[in-house]
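Given as structure tokens, the chain that follows is alone and in the form predicted on its own.
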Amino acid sequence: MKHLITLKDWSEEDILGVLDLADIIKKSPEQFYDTMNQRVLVMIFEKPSLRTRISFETGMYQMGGHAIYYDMASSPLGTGKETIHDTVKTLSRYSDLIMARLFAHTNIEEMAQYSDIPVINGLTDFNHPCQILSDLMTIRERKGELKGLTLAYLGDAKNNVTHSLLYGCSKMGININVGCPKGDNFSPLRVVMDDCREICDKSGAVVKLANDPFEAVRGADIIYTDSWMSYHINSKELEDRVQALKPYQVDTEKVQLGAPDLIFMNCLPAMRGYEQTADVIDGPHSVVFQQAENRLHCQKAIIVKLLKEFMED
């Protein structure tokens, strides 16, 4: 059975199936109206969400099904009285898939290792790969094409996007280049660094990481950048970040060094004159409400392939 826990788990064939998947379903909704018929999703949120709680639950209700959302402050499993095993062995006689949205990455492999339905990473501390399965959709829209594209990375990399960023644009052929701080505190994790590279030898793309931020963006189709404040982010830490992370801010001297028709992501939410200036966000190269957008039309996809193949196994 599959699930969607990483990008790592997922071949080239699996995530093109996604993407094309979404892009019928962007343009003629109405063929899966019914798809989702008397299916459940259960939806379980330990982190909070804007864009992944409305777009799974829009998506589920516009094919017709239903989505429950499970708070885990005021549950069971929450306040320790329920195991993961127990819960998802429950859950998996009531309903046909789970979605979770955690803080440790373990709980959400320990959630696919006992679920009788699939289970689908909605965020965790380390990877969020419904993130950047649209982000590739919102590319492909853009560019018409993601193999031989350069992406330029700017900010804390230390997180979850940036991880599943380097996972998706090598396995799809798209070289990445990651500008951040010296030092583990903002760099990517070093084992997602070595399994990329070792996915670039069969993609042909190549992973960089740059301390210099001007060096990172030059000739990059896609400058991307992501909240200098992570969830798990203590507040006291703010200056400290803002000081360290400053010479990342993407500004419009840095998307002059892009490519001409370059393209500015953020994944939401933003924090104008952080991550990135007013007038870049807002201006002529940014496609971040596309990317907002194309959440709803990928977990659509994600939710009909998973669901789709559990039924044929």
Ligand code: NVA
Second form
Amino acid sequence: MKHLITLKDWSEEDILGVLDLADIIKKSPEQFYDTMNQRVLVMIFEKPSLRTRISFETGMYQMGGHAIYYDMASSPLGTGKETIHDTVKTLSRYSDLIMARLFAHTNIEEMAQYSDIPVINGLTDFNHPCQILSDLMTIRERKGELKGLTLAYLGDAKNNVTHSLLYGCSKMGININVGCPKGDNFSPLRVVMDDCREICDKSGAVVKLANDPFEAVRGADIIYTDSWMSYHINSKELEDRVQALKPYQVDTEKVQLGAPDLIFMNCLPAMRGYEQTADVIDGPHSVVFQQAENRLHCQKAIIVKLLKEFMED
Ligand code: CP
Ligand code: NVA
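Could you switch over to the form predicted together with the ligand, since the one displayed so far is the form predicted on its own?
So here's everything in the complex, that chain up top.
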């Protein structure tokens, strides 16, 4: 059964399938008004969310289905009274799809292992595949193609969004320069870098790690950054992280080193004055709200694809 747990498991063809479908859905949403008739998506949340929660719920509603918000904290699972196994086996008897936003990636893997219906990763500490599918959609809308572009990621790169960007871009032939402080605290996990170098051997993309933020952004088509204080980071770490990450803040000087038609991306939520300056995120290069909008079209495409393949199985 096909799930969406990490883009590592999805082929270039799978990814293109979602992007093409999302384009059609965006253009003609009315064609899909009945596609999820009588279908139910259960959304398990262990962390906060604006975009993921609302885009999945709206997406199901607009396609004639229903989405249930299920708060992990007040569930038998979250209070230690029930196992992942029994939770997903039970949900499989009521609903058609499960989406979960969790801390530990191993927990979503366990959900997928035992679930009798498709499971979607709505973000774990390790990965955020739904975000990157819709980002690829946004990049293609803006640039007309994916292969051969260069994306520079600046900031905290030991990060779910960075890891999924690395998988998604290397699969689709987008070169990535990661600019982050030296050392394990802020660098992508080695296993992801190793996986991506192997993927790049096939796709022709190049992945580079740079500690000099100016070198990372030179000539880039896209600059991407993400929160310095991801949901799972303790607020006590703020001061130390700001100090370490400040040289990687996306500001006008760095944007000017990129291609003239550079786009600036951030999955949001964003903090002005931290991972980027206000003039960049609110300026002419920024596409952050197009990214946010595309979450809706892309979630619909993910749901439609997974359910269709499940029914055909
Ligand atoms: N980008 C994103 O996933 O946003 P939320 O945390 O608001 O869902
Ligand atoms: N890296 C961020 C992404 C938020 C969508 C986090 O985990 O909080």
